[in-house]
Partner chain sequence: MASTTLNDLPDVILSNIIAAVSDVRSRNSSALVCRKWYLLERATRSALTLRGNLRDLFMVPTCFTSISHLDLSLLSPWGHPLTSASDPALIGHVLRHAFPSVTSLTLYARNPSTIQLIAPQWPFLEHVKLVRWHQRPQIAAAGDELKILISEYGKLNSLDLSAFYCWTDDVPPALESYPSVASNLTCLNLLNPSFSEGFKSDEIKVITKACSNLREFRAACMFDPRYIGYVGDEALVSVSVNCPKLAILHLADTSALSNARGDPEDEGFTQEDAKINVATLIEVFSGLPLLEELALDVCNNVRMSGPALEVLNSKCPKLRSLKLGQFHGITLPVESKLDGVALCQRLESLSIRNVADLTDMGLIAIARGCCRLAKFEVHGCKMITVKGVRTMASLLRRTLVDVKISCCKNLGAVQSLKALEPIQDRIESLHIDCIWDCTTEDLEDLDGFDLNSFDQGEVSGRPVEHTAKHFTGSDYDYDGMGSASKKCRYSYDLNSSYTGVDVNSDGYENGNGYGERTWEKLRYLSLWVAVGQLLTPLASSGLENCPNLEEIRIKIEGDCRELPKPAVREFGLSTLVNYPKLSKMHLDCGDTIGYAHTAPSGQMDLSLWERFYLIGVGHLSLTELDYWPPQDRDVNQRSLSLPAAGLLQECFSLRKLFIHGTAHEHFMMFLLRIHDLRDVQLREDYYPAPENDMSTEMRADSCSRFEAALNRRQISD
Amino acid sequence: MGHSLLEALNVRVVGSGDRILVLAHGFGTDQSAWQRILPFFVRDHRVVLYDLVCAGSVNPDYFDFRRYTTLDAYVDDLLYILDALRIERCTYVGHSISATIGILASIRRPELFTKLVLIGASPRFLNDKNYHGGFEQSEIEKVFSAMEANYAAWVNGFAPLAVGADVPEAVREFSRTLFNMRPDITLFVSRTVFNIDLRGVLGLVRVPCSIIQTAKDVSVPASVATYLKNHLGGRSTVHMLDIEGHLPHLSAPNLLAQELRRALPR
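Chain-only structure, as in the form predicted on its own:
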C-alpha cells in the first residue's frame, strides 16, 4: 500500500497537547470502538486512531492473504503510521490482538514507546503444559467450523459471549463491526490469532507495561494477566476490573477510561 497506507487504514489524529496517545482496536472491531473513551483524553493528548487492515471499515481489497499470515505485517503497519506521522514517543493502548502487536512493535522499536497499556492481552490463547491460555485446539476448530458453516449465526452467538455483561448496546455495536468484516477475512485472521505464541519473546520487552484485565473474560483467563506480569522484561503492573467481558471500552467505557487515566505516564 505504501504512501496510501494512512488513507487505507483511516488514520486520524484528534485532540491537542504535547503527549501522544495511540488507541489500537482489537479483533472484530474498528476504531469506532474507542468513541466513548476519546472524550476523556482529547483535551490534553493528541490521539492517534487507525483501523487494522482486517477491519470491516477498510476496503477488503487491501487485505493481502499472503502478507498478513503473521502479526509481523501488522507491526509493520503500525510502525509505518508512527513514522509517517513523525511520532518520536507515544503511549500505546492496544486491545486484544493490538496488545500483542504493540508488544512486538516495542521489541523492534523500544524508543518509540513511553508505555504500553495492554487490554485483554494474551501471549497465547491455546492451553499448553503448565500454561492455561483458555482454549483447547479441538475447541478452536469447532469455532472455525461454526464460522464457516453460518457466519451470521456465529456472530449472533459470539458477540454476547464476548461482551459478557448485560449491555445490549455493546452487543449491538460489536455485532455491527463483526458483520462489517468479510467472513473469509474474519476466519483467516482468527486462525492467525489463535496460532500466536509470544511467550518466548515477552522477556525482550523493556518498555513499562500496564495490563488491564476484566475479572471474567471468555477469551482471556484472569491468570494470563499474572503470567504477562511475571514474564514481561520491563516494569509491569496488573489492573483488574471487577466486570465481565472482553470489550470493556464498549461495555464499561467510563470505568475503563478512569483506569486508563491512572495507567498513563504522569
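Next up, can you give the form predicted together with the partner chain of this protein, since the form predicted on its own came first?
Below: the lone chain, stripped of partners and molecules.
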C-alpha cells in the first residue's frame, strides 16, 4: 500500500519530547480510546497513534481478507509505520490484541523497543491442559454463533442484531467491542484472535515488559499475568490495578495513566 498506509490507518503524532510513545488500541475500538490518557503524556513524549486496519475508522476497503489472516500482517503494519516515521527506539503500549502484536513485533525487531507495556494481554485465550486462558471452547462457540448470525443477516440485507450482551458473561467483557466492527470483518478477525497461541515464543522476547492487569477482568484471569511474567524472555513486572473490566483506559483513565507513568522508562 505504500505511503498511503499512514493515511489509511490514520496515523497521528502529537506532543513533543525526546521520548517516543506508541499507543496501540485493541480490537473493536480505535485510537479515540486513548483520548483521556493522552493528555498525561503529550507534554514530555511524542505520542504515535494509529488505528488497526479493522477499526471502525478505517475504510473497510483496505481490509484485505487474504492478507490479514494471522497477526503477522498486523505486525507488518506496525513496523512499517515505525519505519516510515523513522523511529529508532520507542516505548510501546498495547491493549489486548495489540499487546500480542507488540510481543511479536519485539521478537522480530528487538532493538526498536525500549519497553513493552502490555495491558490486558494474553498469550492464549482458550483453556488448555494445565493452562487457564479464561475461555472455554463452548463459550467461544457462543460468541462465534452470535457473530455468524450477524454476518448472515448482514449479507442478506437484514439487521445484524447480536450485541455484546448476548454472549455468556465470561466472554462478554472481552468480546463486546468486537461487535463494533463490520460483521464480516468481525467474524474473520475473531477467528484470528481465538486461534492465537503465543506460549511457544514468549521466551524469545528480550525487551523488558510491564504487564498491567485489571483485578476484575472477567476475560483475562489473573493467572495469565503470572504466566506471562514467568515465561517472557526479558525482565518483566506485573502491576495489578484494582479496576473492573477489560478497558481500563476507558473506564478508569486516571488510574491507568498513573500506572503507565510508573511503568515508563525515566
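We call the rigid core whatever largest set of C-alpha positions still superposes within 1.5 Å between the two forms. As the structure is a computational prediction, the values presented were derived from the model and not from experiment. Numbering follows the first chain given and starts at 1.
- In the core-superposed comparison between these two forms, the C-alpha atom of Thr91 has shifted by less than 2 angstroms.
- Put the two forms on the same core and the Cα of Asn156 is off by 2 Å or more between these two forms.
- Once the rigid core is used as the reference frame, the Cα position of Asn127 differs between these two forms by less than 2 Å.
- Relative to the superposed core, Asn180 has its Cα moved 5.0 Å between these two forms.
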